Amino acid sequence: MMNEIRIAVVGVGRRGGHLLELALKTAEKINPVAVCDIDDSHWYKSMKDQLPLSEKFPDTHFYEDFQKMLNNEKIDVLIVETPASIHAGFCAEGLQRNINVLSDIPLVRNYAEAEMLWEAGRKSQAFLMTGANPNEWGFIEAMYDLYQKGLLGKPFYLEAEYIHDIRYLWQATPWRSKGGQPIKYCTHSLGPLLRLLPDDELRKVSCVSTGAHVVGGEGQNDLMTAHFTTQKNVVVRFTASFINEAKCGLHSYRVFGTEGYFERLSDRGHYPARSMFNSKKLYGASKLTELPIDTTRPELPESYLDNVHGGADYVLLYDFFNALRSGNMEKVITLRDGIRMSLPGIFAGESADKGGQIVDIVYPWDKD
């Protein structure tokens, strides 16, 4: 059982900055004791109009070169909030020095990096922690509580919608103009769906895009679609589009179970979102009806909800540092779950390519 923890932060931008906020809310006796960026502005700039972050961790040292940090601090934990493609590398040098590591998503950009990845998780002492906050949201955890509690069934349907227009981050984030396939940012909606499928497995995906039409860019999909079957016989289908006119929200997910239905629609112009289910198996609730419940986690206090996420970070923060002092690993989003949900949108990325294509999905532990 760990007393006082010591956690670095290599990525410090204004999501890394922000965990190492948190995680001093979170948690008793947390000691920063380095951050590592390329972009030193991310720790001696302030943001916002904030103080910089040097200055609010004074005590903190701060490296340019991660090597470094690791050779020279001794580290409990290493925070990973490194740009989305550039995480495996990171999260496999923790590991390898048996530092505790929470990794933002998706964890790997390839199969290759799946394989590096989970081999390097079972040879150390310390675990990995996938910080996919969606799994986290109010509304997920009302979903997995009626699907805990049988008023779901077996689901056999499940589907989501990643619709979120970015061209407002180019400038910001060039590489983003680039275009690439969205399909491939699958976390954020596989993994809440996976969560009611703990023992089954993604296996096989068909993928289609509709290529360039709103503004043309070369290598630019605007929309792409999955339909992904399991080794059960259960079909998920998973839609990303970052290039559209859609007014609407981000994130939508539909279940069909044997003995029950939940949906949660995004917000809609002047309509806010909506979580909804019925279900065979309660009494009074076999007509769709509305859940008082969205983002926000109603259980935290209001001074932890000051995010965009409604209180998911400090519950992944607060389930990390709760694995980590009392051994108790039920709430953590594992390494294979966390590459349970971000493989599968790699090969539907390769399924796309062959113009829709079946392509087999295959994980690093079908080896053992």
Ligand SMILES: NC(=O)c1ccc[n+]([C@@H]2O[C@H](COP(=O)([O-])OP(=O)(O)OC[C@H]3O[C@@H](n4cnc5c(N)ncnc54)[C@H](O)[C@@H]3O)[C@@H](O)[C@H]2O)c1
Second form
Amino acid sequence: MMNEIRIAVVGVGRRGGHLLELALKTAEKINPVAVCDIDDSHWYKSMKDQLPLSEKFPDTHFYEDFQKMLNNEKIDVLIVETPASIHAGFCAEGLQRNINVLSDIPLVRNYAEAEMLWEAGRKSQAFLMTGANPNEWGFIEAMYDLYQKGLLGKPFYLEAEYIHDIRYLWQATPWRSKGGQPIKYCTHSLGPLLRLLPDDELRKVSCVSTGAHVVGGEGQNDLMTAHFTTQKNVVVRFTASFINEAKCGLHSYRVFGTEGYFERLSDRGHYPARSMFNSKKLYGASKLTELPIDTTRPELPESYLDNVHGGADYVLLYDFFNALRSGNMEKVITLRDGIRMSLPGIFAGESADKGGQIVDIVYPWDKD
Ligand SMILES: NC(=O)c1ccc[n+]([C@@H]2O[C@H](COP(=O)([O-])OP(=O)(O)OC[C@H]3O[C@@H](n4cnc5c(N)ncnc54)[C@H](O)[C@@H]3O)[C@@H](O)[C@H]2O)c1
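Output block for the form predicted in complex with the named molecule, input the form predicted on its own:
Then the entire complex follows, led off by the chain already shown.
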């Protein structure tokens, strides 16, 4: 059993800094030995009137060069919090050096990266956990519990929407402003739904884009929507929009099962988000019934509930460190899970480039 856990973070922006601080609250004997960022101001300058991270962690070594950090430091855990399109390389380097990795999502930006990372994972003595915090939201856990107890039956049609006008972040994080395809940011949506399809894979996709109507910038896709089918003929619909004038909340999900139905609709104006279900299998639940839960995990003490993700980040870190110390991988969102929830968005983007043509989805483990 590992005693002290030496952690390093690459990318100490908004999320990297947050997870670094939370890691120390989550488990005992966590030693933050090093961080790396190409922009040292994120380490040395104060954010939002708080002490700079360099002062909060005076014994932690700062590096601008990732290789140098890996060469100089003895690291048990690498937390990858670089921008969304550059996770895989850092993860693979960590795994190649038998360093356990917790990476933000999406894991990969193309199929070649998925293959490379899958290979690195297979050869490594360490493990990677996908930092898919939406999988840990309270209402997703409730949805999963309904499913596991058979109250939804077999899911045959599932939906997710991620509607978030992120133009307010363009100045602070310019990498977000360069257009791109929102459908590729699919892990928050597909991750939770794929928990209900453990023995099935998304295999085909047709996706279309609206193009740029709202701002009209080159390469922008205001909204994209994709239909996936699985090998067991389940249909999954996913819509993503990061440039819009919709003032609704961000995340909605619907599950149509053979024995019941679940939905979580995001907030609408002054109407809060709601999770509802009905089931033929539970006495008294044949009508749509509201569940008293949203993102917040009710089992966690107040001090662990950050105001953004309702404790989901805490659960992620807790499960990761617990797996590392106990060897029990049951709660780990694996490398395979991470690729399963990342790759379909990439193939959806390819379909959109081809005007909605149906594209086959393949996975690195298909060859095995
Ligand atoms: N899971 C969630 O709820 C959630 C929420 C927000 C963001 N994210 C994800 O978290 C990640 C980080 O997002 P953020 O909002 O913290 O962005 P950010 O821009 O604030 O932080 C990214 C950091 O990475 C650094 N960086 C860039 N290239 C680097 C390199 N080559 N080597 C070392 N450092 C490098 C940047 O200087 C910056 O400090 C992204 O992948 C984003 O999609 C996840």
